[in-house]
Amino acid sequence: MDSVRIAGVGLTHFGEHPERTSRDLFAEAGLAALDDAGIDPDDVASVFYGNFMGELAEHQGHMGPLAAEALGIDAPATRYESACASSGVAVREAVKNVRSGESDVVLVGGAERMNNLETAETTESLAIAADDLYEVRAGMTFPGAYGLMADAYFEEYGGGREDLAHIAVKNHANAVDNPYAQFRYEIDIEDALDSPPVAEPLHLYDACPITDGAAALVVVSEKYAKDHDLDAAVAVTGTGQGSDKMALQDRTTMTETPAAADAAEEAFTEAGIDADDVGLAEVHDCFTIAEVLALEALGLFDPGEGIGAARRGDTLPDGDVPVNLSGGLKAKGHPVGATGAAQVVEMTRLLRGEHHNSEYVEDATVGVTHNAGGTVASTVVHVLEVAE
C-alpha cells in the first residue's frame, strides 16, 4: 500500500477576527498550503472541507463549494461536519481515497467564524453538539459536562486542580513563540489556580478560547510526490475513528474515552506501531481534562496516571512525550471546524523541522495528532511519520 504524503500545509492566525468570513478564512489557509506544496491547482481533485456552525454563525450552509470557489478550484468539494472534528474526519476521508487510487491530490482543511457572535450565542451553538433532547434541555453545557468529567476522574483516581494548572500552564508556554496561536503570553500555577470558576472543578484557564481561524493541507499519492519532484517527507501511515453514545448518562465511565482508544487502536494497526513508538502529540485539550483523558486513551499513559504528567514534566517540551507543541487548543486555540487540520499542519511542522518547538523533537519520527467532537462521542486519530 503507497503512503499518503503531506506535500503543503498552511494556516491563518487563530484569534478574533470577526469581520473575516469563513471562505475568507480558508482561502488564506488553503492557498498557503497550495504554495508550500508547490503543485498545479488544476492537479487537486476534491475539496473537503470541515465546518460545524456555519449555518448558526453565518446563516450559510452548502459550504464545500464555497471552499474550492475561494481556493479557485474547480473540483468536486465537500462538506464534513462532526462537531469539534469536523476537520479531523474530512483529514481522514482524504487519506482514504488518496490511498484507494481515487485522487491523487486533494486539499483539505476547515474553518470557522465564531467571533462575530455574543459569547452567549457561541455557547448555545456549541450546544448543538451535545444532545439536545436529553443534555441541553437539562441545562447541560459543554464546560459543566467536562467538569463532571472531571470530578469523576478526581474520585476515581484522584488528582486535582493543582494538576490540572500544570497542563494550562505548559500549553501556554508552548504557545508563546507560535506565531498563529491566540494566547501568546505564559501563566503560572496561582494564575490558573486563582483565575475564576466556570463550571466548578474547571475554572478560566482550564478552558480553551473561542477562536476564528482555518487549516488547510494538500495530501498527495507517493507517486505524485515522485513523479513531480516533490519535497514531502512526512506521510499519514495510520488513520482512525472511533464514536461513543452521545449523552453522558449513556455511558459506562466517565474516565475513559473509548472512541479515542478504538480510533488509536486503528490508526495505530495501519502505522504498525503502538504507543511506546509515539515521540509527541497533538491531543484535543478543550479543557485540561481533556488532555488527561486523550493521554490514557492512546495508551500513551495507565489510567490515572495521565493526570500527573505534566506536573511530573513527562509532557513538557524536554519530557518524554512532548504533548502540544503548539500551545493545544488551550494557548494556540480552537476554531471548532479547523482544529482538526490544524493539528495536523503543526505535527507536519514539527516533524519537518519547521516549528519554533521543532528543537525539542529533533530525534521524533513518529508523532500522533487526537481531535475529539462534543464529549468525545466522535474521534479521530492520525499517526504520522518521517518517511524519508
Second form
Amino acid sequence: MDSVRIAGVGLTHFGEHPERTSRDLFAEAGLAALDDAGIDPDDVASVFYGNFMGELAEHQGHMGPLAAEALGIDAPATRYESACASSGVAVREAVKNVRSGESDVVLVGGAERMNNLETAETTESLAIAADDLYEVRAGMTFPGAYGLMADAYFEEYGGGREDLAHIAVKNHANAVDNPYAQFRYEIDIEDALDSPPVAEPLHLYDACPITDGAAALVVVSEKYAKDHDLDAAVAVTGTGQGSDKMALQDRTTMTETPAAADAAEEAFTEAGIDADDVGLAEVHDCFTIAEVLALEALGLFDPGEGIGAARRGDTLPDGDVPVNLSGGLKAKGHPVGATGAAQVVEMTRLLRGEHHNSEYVEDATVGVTHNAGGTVASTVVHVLEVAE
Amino acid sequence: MTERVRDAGYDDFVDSLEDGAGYYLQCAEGHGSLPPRRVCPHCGDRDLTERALPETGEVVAHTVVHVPTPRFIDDAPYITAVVDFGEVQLTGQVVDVEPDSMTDGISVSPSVSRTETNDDRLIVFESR
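Mind sharing the form predicted in complex with the partner chain? What's above is the form predicted on its own.
In what comes next, the whole complex appears, and the chain from above leads the way.
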C-alpha cells in the first residue's frame, strides 16, 4: 500500500481571538498549509473540514463550502462533526480518500470559535457532546463527566489530585516555547492543587482552556509527492477509529476507554507497529485524567500505571515516551473542531525536526496522535512515521 | 418557558420514576437499558421487556459540579452521580448529602425533583 504523505501544515495562534470568525481562522491555517506544501491550490481535489459548535457559537451551519471558499478553492467540500474529534475524523477521511486513489491532494483541517460566548454558554455548548436526555438534564457538564471518570479511576486504582497535577505541570512546561500555544507559562504543583474546583475532583488547572484557533494539512499521495518533487518526509501509515456508548451510565466501566483501544489497534495494525515502537505521542488531554486514560488505551502503560507516568518522569520530554510536547490541549489550547488536525500538525513538525521541542525526539521515527470526542465515545488514532 | 414537547420514552420513564414505579428495559440476554430503545444497545436484541427498577442502587462515581451550565446556575454546587441498579445504571443528583461528606458506595433511592434555576424536572437520589 502506498503511504500517504503530509506535504504541508499550518496553524493559527491558539488563544483568545473572540472577534475572529472561524472562516477567517481557517483561512489563515489553510493558506499556511498550502504555502508550506508549495503546491498549486487548483490541485486540491477535496476539502474536509472539522467543526463542532458553529451553529451555537456563530449561528452558522453548512460550513464545508465556506471553508473551501475561504481558501479560494473550488472543490467538493464537506464538514465533519464528531465533537472534540471532529477534525481527527476529517484527517482520517482524507487519508482514506487519498489512499484509495480517489484523490491525489486533499486539504483537511478544522476551526473553532468559542470565546465570543460567555463561559456558561460555552459550557452549555460543549455539554451537547454528552447524552442530552440522561446526562445533560442531570446537570452533567463536560468537566463533570471527566470528574466522574477521575473519581472512578481513583476508586479502582488509587492515585489522586497530586498525580494529575504533575500532568498539568508537564504540559504547561512543554508549551512555554511554543509560539502557537495559549498558555506559555510554567505552573507548579501547588498552583494546580490550590486552583478552584470546577467539577471535583477536577480543579481549574486540570482543565484545558477555552480556545479559538484553526489547523490545516495538505495530504497527498506518495506518487504526487514524487512527481512534484515535494518535501514530504512524514507519512501517515495508520489510521483507526472507535466508538463507545454515548452516556457513561451505559458503559461497563468508566476507567477504560475501549473506543480509543479499538482505534489504536486498527491504526497500529495498519502501520505494522506495536506500542513499544511509539517514540512520542500527542494525546487528547482535555482534562488531566484524560491523558491517563489515553496512555492506557494506547497500550503505552498498563491499566493503573498511567496515573503515575508524569510523576515518575516517563512522559516528560526526556522520559521514555514524551507525551504532549506541544503543550497538549491543556496548555496549547483546545479549539474543539481544530484539535485533531492540530495534533497531526504538531506531530509532523516534531518529526520533521522543526518544532521547539524536536530536540527531545531526534531519534524518534514513530509518533502517535490520539483525538477523543465526548467522553471518548469517539476516538481517532493516527500513526505518523518518518518515511525518508 | 414555553411548554416543551415531550420526549417519548424518556419522559414516560421520568413519569414512572415520579410515581415511584421506575422501570428499565431488559433484553433476552439479560442486558439492561433505558428508554427510548428499539434494540438492546449491548447486543442488538429486539426483544425488550419492561422490568421494575430496584428501589435502591449503589453510587459508583460522583462529582461535585461548581461551574454549571446556565440551566443549573442557581443549583451549583451540586453532586452528580452515576448509580448502579444491577442491570442498569442511572445518572442524577444526590440531594441529601453535603458535598464534603459524599462518598462512592452509598445506597440511594431514585426520585424526581425540580431544578432551582428553571423548575425543570430532574432525576435525583436520596441516601438510604
